[in-house]
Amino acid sequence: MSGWRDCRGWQRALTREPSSECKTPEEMALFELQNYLAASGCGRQVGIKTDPSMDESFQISESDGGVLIRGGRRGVLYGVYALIEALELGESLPKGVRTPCYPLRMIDCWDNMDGTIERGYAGRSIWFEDDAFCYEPDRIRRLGRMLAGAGINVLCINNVNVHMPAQQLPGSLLADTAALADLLRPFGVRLMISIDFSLPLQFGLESADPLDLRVSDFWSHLAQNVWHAIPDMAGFLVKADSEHRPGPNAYGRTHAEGANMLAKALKPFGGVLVWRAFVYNCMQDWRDTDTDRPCAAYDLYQPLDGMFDDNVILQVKYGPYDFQVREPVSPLLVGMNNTRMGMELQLAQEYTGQQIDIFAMPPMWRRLFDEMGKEKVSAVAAVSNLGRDDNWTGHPFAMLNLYAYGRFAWDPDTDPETVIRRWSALTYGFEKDLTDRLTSLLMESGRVYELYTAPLGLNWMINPENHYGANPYGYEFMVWGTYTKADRNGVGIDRTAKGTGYVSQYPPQIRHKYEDPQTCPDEYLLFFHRLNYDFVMKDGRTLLQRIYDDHFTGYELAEQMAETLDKMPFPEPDAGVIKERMEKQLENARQWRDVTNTFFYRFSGAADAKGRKIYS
């Protein structure tokens, strides 16, 4: 019996499919509880008490051999799933009132209505095909169970690069969206949709100017239609003035003016407007050495702090670039104290192995929350790694990231090793020594990938066309503004006050750590500094030798991972998928090692001090 990944794991104890008769989370909570008690033979008496004032919170209490789950309308469902998980793991029941840290815990799906998924590595869309909704209701309900079991409460169903047929939005498309919402509502999962800022133009208006009353009336009327069909719609998500998407700058308006106009349309219905801050010059001439892409978002948005309406969430990617293997936390996330902020993570492994190479993300997320401070944001979102593949995420281990994301979105103080161990135990049910072995491998997987691909804060040394595979000069002369500037002397970008000045966007306590190479963590060294190859690292090695060593070590550790996995008794079909993808990962790691080391050897002319083979 394999995994949490397919609504099994602890959910394998739920022998009945989620009931189509349940219309609310309270009804689903009772069904799931009865489902589990009947299937497991658990002798405890368990009751549910709904307290609407508790909203998503729950409390599990024990007395006289019985258990009571008390919580809000959605909280009781979370409480039931928490109870089942604890019992399946043989743990004591959760103590005290459990309340999610963030009220909006969202999955951003980049699904297109033709069935494709931008940056999708797990097959086609679960709910779109041939420019229409197309899905199996039972699978959508299983998805709802899976999301609720992890504590995720919002699902944005379409790509931020919007391709929805606009003319259908107020009509058949809205009705079909409402039908999908009905299936997910019993799991406390609300829908959100990505909208096109220029939509008014597609309905005959001459402008999409946010200060034009006809435009604001258009959006108010549209919002009224949407919330009439889907009363619990969470809101709209917008990508504007970014990578050729339309936005308010075309009309000389600020992003605050654009966002607030939309937010006012949603406010009567309790909707939120999520405005993505992924805005930069995506047509930068590589000869322009004054412009530094990581500076762009802060320069644009920080002067607008305090100007956004209270139902606007400014959604910021966790780092200043674009989901790279290692980035410092975005200065926007620590520099806007008067705006509701949301942090955007990426489950889809666009730059972290594409669900071929193993990359468990919990250690990365804990680092980011620690660098930022969990109180800095009021929402979290993650770009989906879901698809139509039988195991939902392509690689069985990629499901760990979805499960763990829900746990971190609920409690950013979550311990990475604990959440990985719980997922491993729930998914495969191995004895302790095997669970320990798998947990250790997954905990180290992100570091291994980083070592053989992009150590020391190097970014973008990857194939531009698909963002997979070694290409040290891949983006060096392209328009995206992502340059490493490697030459015969050194590598890296000076982002101190003497360079681009990016580091000055951080508060003093963070800036002082990064601006000196002697105090800057090694993992960020070449992100913040340009250094010669003979620069002596803290451990006494030269920078060039450290680059060589990291790539050799990364490949060796990948080989050890393959040996460990080969000896573990994974069930089919997981065993076959894991073996096949680990073989591809080894090929990838070897290529990264040899291409990158050769690249720097050809520039520097300096051989490996340990005499290992580097191709010339």
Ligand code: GCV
Second form
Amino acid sequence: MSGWRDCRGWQRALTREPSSECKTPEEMALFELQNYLAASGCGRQVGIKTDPSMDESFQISESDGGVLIRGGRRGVLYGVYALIEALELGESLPKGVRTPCYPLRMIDCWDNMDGTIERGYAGRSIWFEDDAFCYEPDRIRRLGRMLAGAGINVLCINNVNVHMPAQQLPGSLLADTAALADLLRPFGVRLMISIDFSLPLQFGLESADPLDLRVSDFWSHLAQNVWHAIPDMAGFLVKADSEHRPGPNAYGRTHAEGANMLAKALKPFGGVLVWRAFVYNCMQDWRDTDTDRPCAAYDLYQPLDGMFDDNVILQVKYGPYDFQVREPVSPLLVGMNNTRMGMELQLAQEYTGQQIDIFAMPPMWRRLFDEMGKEKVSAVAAVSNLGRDDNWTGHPFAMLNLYAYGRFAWDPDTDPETVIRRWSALTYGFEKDLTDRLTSLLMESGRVYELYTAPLGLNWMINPENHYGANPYGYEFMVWGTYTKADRNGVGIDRTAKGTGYVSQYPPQIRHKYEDPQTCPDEYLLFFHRLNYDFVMKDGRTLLQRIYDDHFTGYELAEQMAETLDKMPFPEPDAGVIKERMEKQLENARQWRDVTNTFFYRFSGAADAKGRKIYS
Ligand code: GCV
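Since we've got the form predicted on its own here, give me the form predicted together with the named molecule too.
Okay, now the whole complex, with that chain kicking things off.
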């Protein structure tokens, strides 16, 4: 166990490793319960009763001092973890039948078979190395415990940018994937794999055209092999016609035709085909002002609404760009009424601090679910923030995001503050006032990061190569469609009907809020509007002054965070990691503040109204 700590408090209460003897979630539920009762000495009589019709649901009831957990085959395991969590927090036991809102609660890992992780910030892959599977089974079982404890039930194990020795897929690769699936099955976690749309070409076919019968036969045959080896495989995940990945467009076919062909191959086995909607022109000429990247996905997919098979899930990133600090919810997520939709979140802090800067995501997710409406999607996915680092997530606080994601996936009405408080209390077990302080620091952390990096919807002012660090013009003349168009008069893109028209992709009640700078929330102002620096904001400040103020405030708040954390008695090794990363965060925040303020000062020539130092 040494060097591989579990980060969730109640999991520390499980002193025994998850047993290799348990083959089903029911067996694991019993094991975990006995494990907890023995270690905690809580002395309660707890029974488990399986009712297969309840599937993932559970109900905990108390009578005469005894507790009964009734649930489906997977439900009883969730019930045991819920019981342990409540007891560890000293809370009353959950009431009523608990059922997850979304049947598919996925983690998408961007792990490559060479052991690297695309946009990974917590070390190397937990299961790949040297182009092969390579892991300690115990570690995988601990992962299973952690995922099940958070309520997550699908793990996609490889990068959507597929780098797999395809030839081995029906052979050794499949056997190894099956072995991994065996280890995670007792935790109710099923596997998914990302597949390459052009795979048939790698097996000697001349085409990957989805309407070619030889191609659909190829996929049906492959699906048969896969489900023969792993009967409970969840499905396939596909990134097609996106950032140079192959797809149906090469054959003049639509994305519905491409997705449905694959979905039909999976259908006999109950598999789902998750088709990502991250499609845009990634070779844009910055001189082309007619193309506005955020419009791309809606323009492509909305006309296809109703044309996807019922085992296709169209998986859409939460915003129309790409996991930026502040984006409005994607219009595709609100505008597809006849398609099974999934929302893709990102735990990996690609644009949100790279697990150096603290960024607790629950407030952001609250906003996204509120903007979208939880019933608009039937699945959720999140890009993983896990890696082989001893604490799984690099920064210990990044574990909060994984835990909270699972809670939102069960219940999208989750209150951000409550989930943060619970995680803080479970993980560190501080006295109430310290837990309160940590909770409010985490609640504010995303906003602080936003203030010193990208306030007012000013996205993409970062280094293009690693997506980190201040670089206001970093993306300005690139091919990615990511422009802020700052000049001496103003900044931002006009996305109203007079501009690119993006705002028209929203239904009227949302559109009306955003299309007028007077009603548009400040946080989205420069996402939707191009404004002059002397534009007067709702609070009476000019836009330029607000840009300066936000950057100054962001840095000051980061300093206060550092002071607060310094006084908290975190145990080692967390204490050391938190301190070292906070120092880096402060250094970075200072750089972001000064580079961005200087950038706008040089363009505008206007000094800070409060006389603070802006470098010339
Ligand atoms: C997996 C962005 C990231 C890529 C990622 C891509 C995607 O472009 O920078 O690393 O590729 O999104 O989500 O497909």
